[in-house]
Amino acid sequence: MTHPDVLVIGAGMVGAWTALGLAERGLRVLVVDGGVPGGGSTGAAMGHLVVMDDSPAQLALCAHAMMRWRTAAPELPPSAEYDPAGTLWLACSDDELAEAHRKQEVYAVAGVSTEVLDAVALGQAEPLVAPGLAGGLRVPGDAICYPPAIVRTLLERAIALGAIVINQAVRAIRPGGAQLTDGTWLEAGVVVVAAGPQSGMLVPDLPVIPRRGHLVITERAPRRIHHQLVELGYLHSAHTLGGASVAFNVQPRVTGQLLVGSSRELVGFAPGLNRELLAMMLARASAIVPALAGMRVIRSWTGFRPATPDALPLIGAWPALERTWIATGHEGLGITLAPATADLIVAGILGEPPPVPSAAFAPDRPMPTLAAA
């Protein structure tokens, strides 16, 4: 393919489903990414499909997106590991009980169907669950997946209808280019990147950068965790950046496993772990569901998510570079979003009126200075 009409630039979850519905709508579609598809930021995702409401904005996104999940999902492959678990917020005081009353209201205007958890009745949901908590707000729309398998598959749809992937990193960019590491530019109609935190380095003054996450897989064994568990602070750690912080973040996995999350800190993009964190995010983890501390772990690692100042990812037009598109900064969001942010960048591209609003997202908003967030 010497001129695609878009090239893609980065086959994670985001740049998969951006093909995908580029393809579907007859465009000659081109991606290019230097390392194993879906092995970047998407490879070391939770797989969480959760709908959040830090803004009106977050939340019609999220609604969206979850849609598109639902009509999506029966045709997923096994290996997606697709769990229609839902969301158990846990309110670790009243003040945090009230806080899910809150969000009950806020997720009704939106069509988000919740349920709000006394004490009992969150004993009851979650047995493992330490006594003393106040409740929890019940997603049950929300979902699990393992995002590698989904790229997959949303690659090879879109191969099957015309596209190509390359594995080339790209060097540079340019209006309706891009060059590679080996020096070979390629020409298309359009560029989208959706590079994850390496985007901030192909598009000068992009707002993103990388924030550090570990987690933590255990051994095998019966499922005995029904939902996908968070803890309602989960949300003030996750959209605000500065100092290293941990929240609890558990899920069941269809393998028998509990994944277990989550910390946050801004070190670039350094590699290995930082062990006094990853000890700290356990710990919390263990105070609230105390079974957990007498299971093994079998694997720890770090990923980098493209954080943005605001907390709201960057989708659409980059003015400063002609017939050049953003679709990044969703951080710990992208899994979820990237069926609504390729749906925005399709509208956008076609010049057809997008899904939800989309001015909150315009990647030259105005917002603080990465340095002052």
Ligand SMILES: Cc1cc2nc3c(=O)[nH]c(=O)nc-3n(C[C@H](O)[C@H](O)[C@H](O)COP(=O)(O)OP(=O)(O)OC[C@H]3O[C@@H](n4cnc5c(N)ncnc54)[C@H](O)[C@@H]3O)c2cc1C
Given for the second form:
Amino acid sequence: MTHPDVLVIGAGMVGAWTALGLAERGLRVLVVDGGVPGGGSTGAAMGHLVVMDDSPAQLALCAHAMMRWRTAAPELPPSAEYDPAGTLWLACSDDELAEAHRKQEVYAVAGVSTEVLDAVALGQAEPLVAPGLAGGLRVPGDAICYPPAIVRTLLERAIALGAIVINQAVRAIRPGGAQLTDGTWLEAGVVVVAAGPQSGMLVPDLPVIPRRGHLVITERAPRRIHHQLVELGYLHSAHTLGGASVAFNVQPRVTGQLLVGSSRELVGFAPGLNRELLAMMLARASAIVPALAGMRVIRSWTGFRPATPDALPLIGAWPALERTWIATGHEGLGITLAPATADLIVAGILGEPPPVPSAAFAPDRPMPTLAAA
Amino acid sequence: MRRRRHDVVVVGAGPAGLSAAATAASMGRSVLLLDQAPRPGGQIWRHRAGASLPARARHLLDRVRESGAVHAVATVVDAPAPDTLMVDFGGRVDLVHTAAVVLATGAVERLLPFPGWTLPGVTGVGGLQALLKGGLQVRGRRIVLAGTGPLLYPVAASLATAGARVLAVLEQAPFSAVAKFGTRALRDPHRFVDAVRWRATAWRSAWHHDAWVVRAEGGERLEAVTISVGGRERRIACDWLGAAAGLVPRTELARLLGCALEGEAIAVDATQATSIPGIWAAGECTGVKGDAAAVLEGEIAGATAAGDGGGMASRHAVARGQGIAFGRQLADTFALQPALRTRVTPEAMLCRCEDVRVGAIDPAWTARQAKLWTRVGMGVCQGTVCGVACTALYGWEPPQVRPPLAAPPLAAWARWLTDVDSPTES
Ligand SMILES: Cc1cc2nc3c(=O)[nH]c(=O)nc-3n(C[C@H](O)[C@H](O)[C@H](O)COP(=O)(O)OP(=O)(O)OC[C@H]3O[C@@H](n4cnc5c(N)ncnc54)[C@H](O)[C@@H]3O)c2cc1C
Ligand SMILES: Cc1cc2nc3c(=O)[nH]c(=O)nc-3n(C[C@H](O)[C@H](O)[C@H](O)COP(=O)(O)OP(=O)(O)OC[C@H]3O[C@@H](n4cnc5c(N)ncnc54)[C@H](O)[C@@H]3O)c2cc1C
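Since the one above is the form predicted alone, can you give the form predicted together with the named molecule too?
Starting with the chain above, the whole complex follows.
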């Protein structure tokens, strides 16, 4: 395709939704990915589609994204493993239960319905959770999915609308253009950088850094956990961009397997495992779901979240380079936020009003520096 | 839960591992010999208590017993460092520190998909023999064997001896190639006697070359197979089918440890050293070449791992070279015919764990793309079976190995992860 309207760099969950959104509006779209589409951060993720309320801007974007996921769900193939299981936020103490009540009010304002469970109701909803917890907050609108298969479906739809996907790595960008590793320059009307945690390598000074996470998966078993279970303390772990941390996060797959997270650490793109952190993560998980201790583990892996210093994504024009748009920095929420991100980018490129206020995500907003964060 | 320390840990108690363990222990080293199977002997000498074994096997087992090597039923589940193994001793995971590791993990059967291969009643060739050794009753049962290489002979013979009706034995290689190999290989008196004995035992069976299974048929379980012999198809009613496409080195642990491969085998030098210092490998995991070569390589690996400075390796250099040459002959003679790949249909199951059929795969994909998009190889066996098939069908690299191996219970594995490098206690 010579001179497409839009060149999308990166075919992860964000790039795939964006490419489809643009193609649906009749634009000629070229997507370039240097790896396997859906094989970056997206291929390592849990696939929890979850509303978070770290900030009002994040909450509004999540609520819009979940509306988009629920609309898209009936059209997804079985391989997407879309499962409207909902989230159960666990309160380990009375203080955390008070936090659950506060959260319920905040969610209600954004139109997200929830249900506070006391200790007894929690025990009934999830018998495998250790006794002694204070309760929880159920968010029935949240869901679970298998991200790589969704990327594949979205790209196939974009291709059916005329988009082209090529397997090439980009080495550099300039206004309206990108240079492939073989030296050739691709020209386009505008360029969208959706290269996940690697985006910073293409856009100088873009405040995005990789934040490593571990996951562990068990063998198949009859399904005995019904919601994605996350401790309320998770938000703290996710928000604070400091040293290494773990938080309880367990997901039931449609196969009855359990996917166990989560850990966070800043180690660049280091491969391999941090066994010490992994042990903390697994200890935390089996303290809250004791039955996990006896379940067999078939594999562990790590992935890199595209993190920003203020825990909000970077979505919008990048003033330092004309005709260049940024769609990254979603940290641990990029699967969830991808459709909403695509909507903001499409509206921005077409000069339409955004579906949700977008100022908070402006990539050039003032931000703490990465070193100080 | 405790820590152990040994000079040498040998993983796998087949011919190579037994020989490595006996050699290193007789040089005064403290040796731990691990195998997940309940009794030592590996694939070829797998046996039940009290069963009779060939003299060679009894001799080697006696040597191990007298050497002082400690044999344990155990599986390696993780290797945080080349000198630190996490070992599951029947549900209890211990940390084993060691100066040297000898990998003698043997080979597994290459199971290539064909229509019906997942029906109950269909197993591998060695797999059927393992069932027989495990007590399967085959008297009067109608059996078809389809495979390649010398393994067909002992398996057919032992089934016949147990009273099975081995209706047909199919060797996929053409007769011309096998005949050429036979005259060379049978110059070795050992092998000649074995071959004659095995052929004689299974004399009632029809032996075919250039022959393979086109499909297995049946409702609830196997009822018949359609075979191709020299291009002509025929249907045979039967109760069991043992089908495989030869053997392939078993390398998960080696790959976890970061050892380089050469083709599908662990790469080793003349002293059986792998690319990772402190790790040696011997036997079929370094290339399929039979039990005699495995014993010899085990002796070299055991001696170098025990620190003999390469003396054993130079003494056995010629014999070792002959073993490798024999392996090469095996590989050439029993190279897979293209039909073994093209007989697959889109409906044939590729990955049993994740229910992925051949038709779901685009051969132009990379292994990683196929895995992410279709979940092939993501199941409990982690591609041990379908990864081998994908290499044969699509030329893909073996899948990346990530800890843990052998699916240990979460807590048993997690407990050790925190203090893998703290000082030794016991
Ligand atoms: C362990 C873990 C668990 C997670 N769990 C969840 C969860 O449950 N829910 C949730 O919402 N989010 C989760 N996330 C976060 C989520 O995975 C990411 O935010 C999201 O996948 C980012 O998507 P992306 O499309 O921006 O990036 P990626 O998926 O990384 O896509 C970027 C693509 O760009 C390509 N690329 C990069 N550089 C170049 C280049 N120079 N040239 C060409 N192509 C290039 C890459 O090959 C890649 O395919 C998790 C992340 C991790 C690590
Ligand atoms: C299914 C099968 C049946 C065979 N039957 C015959 C036969 O009847 N006659 C014949 O001549 N040849 C047979 N062979 C070929 C035979 O295996 C070799 O000729 C010879 O035994 C090779 O010796 P080895 O020590 O290299 O491997 P093996 O004998 O295969 O021994 C390897 C051992 O390592 C163990 N092991 C592997 N990984 C681990 C781990 N991570 N932790 C702990 N233990 C581990 C395995 O349980 C196994 O016992 C058979 C091969 C296979 C695969």
